[in-house]
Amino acid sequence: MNIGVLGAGQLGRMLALAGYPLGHTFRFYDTAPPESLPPAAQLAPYVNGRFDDLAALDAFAAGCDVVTYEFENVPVGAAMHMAESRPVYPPPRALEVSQDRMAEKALFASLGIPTPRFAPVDSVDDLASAIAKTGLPAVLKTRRLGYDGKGQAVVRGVPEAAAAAARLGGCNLILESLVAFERELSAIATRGRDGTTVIYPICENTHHEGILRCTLAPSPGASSAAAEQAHRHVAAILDHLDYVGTLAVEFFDTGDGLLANEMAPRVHNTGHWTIEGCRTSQFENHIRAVTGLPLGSVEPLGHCAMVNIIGRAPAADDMLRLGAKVHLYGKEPRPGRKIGHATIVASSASELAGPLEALRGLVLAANQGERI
């Protein structure tokens, strides 16, 4: 199949590396310049257009036998028309609930999915009962469009939260109270056409200034209780939705349970250690979903670690001695951007912790003692 991917970013990319082994081949529909030879725009055809421009989109879509996303923000409505004449993958509807934490929350709470307190704020004089019901600290977000920690802000008081809300614009804002938890976990899934569901082992977080810098697979702190909750809540997610494709779920765990934090509809960066973690990889489930092929299995290869690079890269042959596979996007680097990650398979936790202590020192040593 020809299949036609909206974004053009380093998800795309991984995309296409797990789907040309099956015989698939790729396009991308991006709004980035094709001077900035975006990441997946170095593996295959690229076309550059808006996501309003009906046209482009039905001649980019003439081309493909099937249509997928690699980013939660392309307009719904660009995806709708998509979904006219082509098959599109995960449903339009997924997406529209995850560019909407309200509209999130709202599913969330409908499915008996338990969350952190949360209360929309549509104006400055909403605060007043938002705080009310979440209770303070909390921390307070745009209800669309924040990502790796843009968009939002911890309030621990009246005043804080007025002054917050006012560089947030104001309106279109959700509070929701500040979790004290554990431990940050992420419940990858993917669903077939058939509605076969494949589930990840829960994995394990560590963020720093809202972006993930490491994910640790299986989760070594998470009770068994948590991880089967986590597959119980994302098992109904896809059941809902009647979802075909990759889906990832952030839980926070607070040791007497989970509270489900947001869900992206799309291959996920707490995913990318099962590109060697797992006997098929969430990239490659993800085709198979869309493509109606049957689903691979999830079993984990070991205990995993992956370790995002994010402003400059170590070296690659330093990286490697430690026995890292090594995966970088073709990104210019810069200050908080995610230009790679390295992985580390190990037969045990024990044998994982040296290498991964070493590899993580090594992308503070490229970036000069920035915490990773």
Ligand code: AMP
Contents of the next structure:
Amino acid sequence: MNIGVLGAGQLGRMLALAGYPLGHTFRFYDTAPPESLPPAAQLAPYVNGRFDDLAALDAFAAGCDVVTYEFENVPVGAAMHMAESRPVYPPPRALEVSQDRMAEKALFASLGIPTPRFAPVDSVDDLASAIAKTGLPAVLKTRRLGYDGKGQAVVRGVPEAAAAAARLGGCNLILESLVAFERELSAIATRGRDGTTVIYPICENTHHEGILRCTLAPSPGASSAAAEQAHRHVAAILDHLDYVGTLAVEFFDTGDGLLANEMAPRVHNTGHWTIEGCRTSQFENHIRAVTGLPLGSVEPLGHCAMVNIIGRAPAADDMLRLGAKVHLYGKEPRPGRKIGHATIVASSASELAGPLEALRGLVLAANQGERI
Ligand code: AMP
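Having displayed the form predicted on its own, please output the structure of the form predicted in complex with this ligand.
Shown next: the complete complex, the earlier chain at its head.
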């Protein structure tokens, strides 16, 4: 099949790398200028256009059997427009929910999935009542277009909350209670066109400055009860949305149950370890789902760690010598920019520990001691 992908970043690139062996072809559509050679444009035809240019979207869709997307800020209108002429997976409704933190939390709540306490903030006047609901400390976030911890601030008092609200634009905000979690977990699952669902082993994630640094999977810290809850919650969301494709849901594990933070209607950074660490990767299963093929086994192949390469990359040979599998995305190094990742699969937790420590050390050294 000809698969059209909206967005042309590293997730799209890894989708293509997983889909070519199945005989599919790819084309990408994004707003980045072609001369910037976005990661996916380095391996497939690339159309540079705006997401409100319906004629350009139609021309793109005309060459595709199915359309999917690799980032969640694709305008819902563009996805809905394309869905009039071509199958678009995941459903645009999933896109719509995940673009608004209030809609996302309301969906979780409607499905009985616990979340941090939250309240909308549309003006400075809403702050007192929102704080009464969430308590302090709390996190003030933009409802839309936040990513990697951008567009949010921890607030510990009313004056600080008012200053943060002004900084974040004053309206369309959400206040959430600051969760004292034991660990962050994510559940990644793929649902096929026939409703068949596979759920990957639960991942345990470390963030710094809002950016994912490291994923361990299967999670060494999550209890079986927490893993079971995460599976139940992600399955409920998939079925409710009549979802097709790969979905990620992020949770805070409080040690006394899970609280859902957010979801991403796409393949996810915390699932990159599945390329080497599972029988079928999240990318391959996404492609299988959207093209109507049977889904593959998500059995883990060992104790896995994925380390994001942010800023500058260590020398590839140093990482390879540790037994790591290296994925570089063809992006120019820049402080705070994800330019690749490396994965280690070991046969035991103790065998994983040494190489993981060394790999983290290499990434740290490449970035002159900046914490990873
Ligand atoms: P987000 O953009 O919502 O994924 O937030 C980025 C990171 O900020 C999360 O992975 C957490 O580490 C932290 N964070 C976000 N919301 C909260 C919260 N309500 N309580 C505690 N930490 C949070």
